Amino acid sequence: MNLSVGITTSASLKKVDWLTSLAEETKLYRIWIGEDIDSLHDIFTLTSIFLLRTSLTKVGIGITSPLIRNITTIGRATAGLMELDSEERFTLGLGIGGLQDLAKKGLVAEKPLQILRDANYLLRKIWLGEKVTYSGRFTLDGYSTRYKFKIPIYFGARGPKLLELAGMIADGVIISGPRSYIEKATGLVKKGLERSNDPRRSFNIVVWLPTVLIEDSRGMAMAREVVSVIVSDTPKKVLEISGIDEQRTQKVRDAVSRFGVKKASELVTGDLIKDFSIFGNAQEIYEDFHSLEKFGVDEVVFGPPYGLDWKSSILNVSKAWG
C-alpha cells in the first residue's frame, strides 16, 4: 500500500512550496490536488507547479468536474500538463463534484453515469488526436488536435453505479465516505472490473478520507468541525450503503445549514468522528490506514486538514509510515 498526501486549491502557495520539497525528501507516492470549486487557485495551474517542482513524486488531480468546464478545455489543459511531465507521472481524476458546490452554481448533476462515461470516452479520443463528432451532454463537431497522449483517468465516485462504472472503464477510482462504506464500495468496483473487457488491466483503488492528527482537545475540536462538513455533504445513498442511520446525521446536517459549521460541530459525537474520518496520533493513523488494505485498497491519502500544526502532522505520519 502506498502513502500519498492530499491538498486542495484553497491551499496557500507557501504550503504548496513546502509540500513539493517534502514530497521529494520523503518519497511520498503521490500528491493529489483536490478542486475546491471557485476557490483560491486554478486546479491546472496548481498541478503544473507540482509537476515542475518535483521529479520523482506522482501528481494527480483529484478531482475536477466536466460539469464546470468544457470537455475540450479539460482535454487541452491536461495535455499541456503531460507535456510538462516527461516521466508520465500525471493522473486525471474526474467526478461530478460536491453537491453543495454545484448547488451554489445552480448546477444539477442529472444522469451522472452518462456524464462520466461520455467524458471518459471523449477525453481519450481527444488525447489520441482523433477527429471527434459527438452529440449529447457534450457536443463536438469534427473536433481534433495533434495530441498523442495516454493519460490515466481515475473516477471520484460514491454511488454504487458510478463505482461499478469506474471498475469497468477507468484506470482507477478515488473513494471517500464513511469507513463502513469502504468495504462495500471496493466490492462494487471489483464487480465492475470483472465485467470489463480487460479484467487484467492495471487498476488502482485510492481511499481519501479526512485525516486529523490529534494531540489534545483542540485537535479533537478540529476533527468535529471537519466531520460536520463531511456529514452535511454526504449523499443519502452513501449513508444507505454504509448502513448508517440517517437520524444520526440529520441533526448535524440541519445545524450546519441553520447555524454554521462551528455550532454544528458540538453535535458531532465520537462515533461519527470514527465513522467519517481517520484520526488519532501518528501511529494510530498509520494502523487505521493499513487496516484498509484488506479491502484491496492500493493507496491512501493523508489530509487535509492534517492537524493543528499541519507541517508536523504530515512529517509525523510520514515518519510513522517509514
The other form holds:
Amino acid sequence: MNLSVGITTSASLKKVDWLTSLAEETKLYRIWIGEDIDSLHDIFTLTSIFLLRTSLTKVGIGITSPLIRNITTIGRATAGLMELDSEERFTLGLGIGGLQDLAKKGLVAEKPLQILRDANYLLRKIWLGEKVTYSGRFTLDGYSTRYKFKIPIYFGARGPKLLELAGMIADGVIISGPRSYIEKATGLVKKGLERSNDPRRSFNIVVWLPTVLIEDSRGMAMAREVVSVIVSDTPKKVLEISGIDEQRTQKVRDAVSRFGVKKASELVTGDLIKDFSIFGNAQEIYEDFHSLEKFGVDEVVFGPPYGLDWKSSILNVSKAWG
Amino acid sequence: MRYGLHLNSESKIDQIVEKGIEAERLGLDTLWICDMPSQRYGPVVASAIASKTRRIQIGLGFSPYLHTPQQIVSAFYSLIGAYGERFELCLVSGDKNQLQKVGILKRSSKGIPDRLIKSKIEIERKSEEQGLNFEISLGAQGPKMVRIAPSFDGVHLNFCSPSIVEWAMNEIGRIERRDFKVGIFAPSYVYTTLDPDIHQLLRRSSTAVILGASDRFLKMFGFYDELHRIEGRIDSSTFERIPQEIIEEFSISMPSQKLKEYISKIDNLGVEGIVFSYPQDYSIDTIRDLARSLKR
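Can I get the form predicted in complex with the partner chain as well, since the one above is the form predicted on its own?
Complete assembly follows, chain above in first position.
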C-alpha cells in the first residue's frame, strides 16, 4: 500500500513550496490536489507547479468537477499536464463536487451517474484527437484537438451506483467517507470492476480520509471542526451504506448550516470523529491506514488538516510509514 | 516600444518552452499565450514557460465566455505565487466559431463590450482581494470594442495598418492615465529570406482575423464589398482568395529591413507595443529573424 499526501486549491503558497521540496525527499507516492471550488488556486496551474518542481512523485487531481467549467477546458488542461512530464505521472480525478459548493454556484448535480459517464466518454474522445459532437449536459459541435494522450481517470465517488460505475469505466477510484463505509464502498467498486468489459485491467483504489495527528487537546478541537464539515457534506446514501444512524449526524448538520462550523464542532462527539476521520499519533495513524489494506485499498491519502503543525504532522506520518 | 511574441499553443509544450527561452535570450519583452478552445490550456503553458525563464513578462489572453473571473484570478494567483509578478492579462471576446464548437452559443454582439467590462471589474476586484497586481488589457478590433478600451489598462489592436491604427487612436481619444498603453497584436512574418510556406501560414492566420471582424468594421474601411465580390464562400480554408491588400491591413508581413520604418510610423501614432503573432513563432529561426530585425 502506498502513502500519498492530499492538499487542496486553498493551500497556501508556503505549503505548496514546502510540499514540492518534501515530496521527493520522503518518497511520497503521490500528491493529490483537490479542488475547493472558487478558492485560491487554479487547479490545473497548481498541478503544473507540482509536476514541474518534482520528478519522481506522481501528481493527481483529486478531484475536479466537470460541472464548473467547459469540459474541453478540462480536456486541454489535463493534456497539457500530461505533456509536462515524460514519465506520465499525472492522473485526473473526476467527481461531481461538493454539494454545498455546487449549490452556491447555482449548479444542480442532477443525474450524477450520467454526468460522470459522459465526462469520462468525452474526455477520452478529446484526448484521442477525435472530432466530437455531443449534446446534453455537455455540448460539443465538431470539436477536435490535435493531440493524442491516454490519461488515467479516477472517479471520486460516494453513492453506490457511482462506485460501481467507477469500477466499470474508470482507471481508479478515490473513496472518502466514514470508516465503516470504506469496506462496503470497495466492495461496490469491485462489483463494478467484475461487471466491466475488462475486469483484469489495472485499477487503483485510493482512500482519502481527513487525518489529524493529535498531540494534545487542541488537535481534538481541530478534528471536531473537520468532522463537522464532513458530516454536513456527506450524502444520506453514504450514511446508509455506512450503517450510521442519520439522527447521530442531524444535529451537527443543522448547526453547520445555522451557526457555522466552529459552533457546530462543539456538537461533534468522539464517536463521530472516530467514524469520519483518522486521528491519533503517527503510529496510530499508520496502523489505521494499514488496516484498510484488507479491503483492497492500494493507496491512502494523508489529507488535510494533518494536525496543528502541518509540517511536522506530514513528516511524522511519512516517517512512521518508513 | 515594447516587443512581444505570441506563442501558438498548438505546438507541443516543450517546443513552446524552447521558443520562450530563446525569445527571452534575444531580449524580447513579453510572451503571449492565448487560451483558445482548440489549443493547450494557457495557464499550464505559461507555467511551463515561467519555470524555465527568469525575467520575461508573460501575457495570457482569456475569453470571459470560456472562463469565469474567479477562474482567471485563480490562475494568476497560482502563477504569480510560483513565478513572481511577471504576468498580465488580455481579455478578448473569443473566436465565435471556436466557442460554438465547445457549446458556447448565442452571444449577442451587442452584449460583448458590456460582458468584457464587467469581467474586467470583477477580475480587478477579486485580484485586489487576493493582493494580486497585474495589468488587464483588452483585445479589440471593431469600433464598439475600441471605444471601451479606456476602461482597461491598455488595448491590443487586432490590425496593424497605420491608417486603421490612426482611426483607432482617434476613437480611443486622449487618455490622461499614464499607464494606459496601446499596442498592436497581429499575425506577423518578418523575414530575412521569404519562406513561401510560412507566408501561406500568415495569410491563413490573417484570414481568420479578417473573418472574425464585424461587418460594420469591414464596411468602414471598404473591405466588406471587396470581400463579398469574391466568388463563393470565404472561410479559413479559402484564404488564398483574400486580396493581398486586405491581408496587409491585418498583418505585419515584410522583409527585415522594412520593419524599422513601419515601427517608426506606428510609434508616431502613439503605439507603445507590438506583439508579433503567429506565424512569427513558427521556428527558432523565425524568432531570431524577428529579433535581428528589431535590432537593426
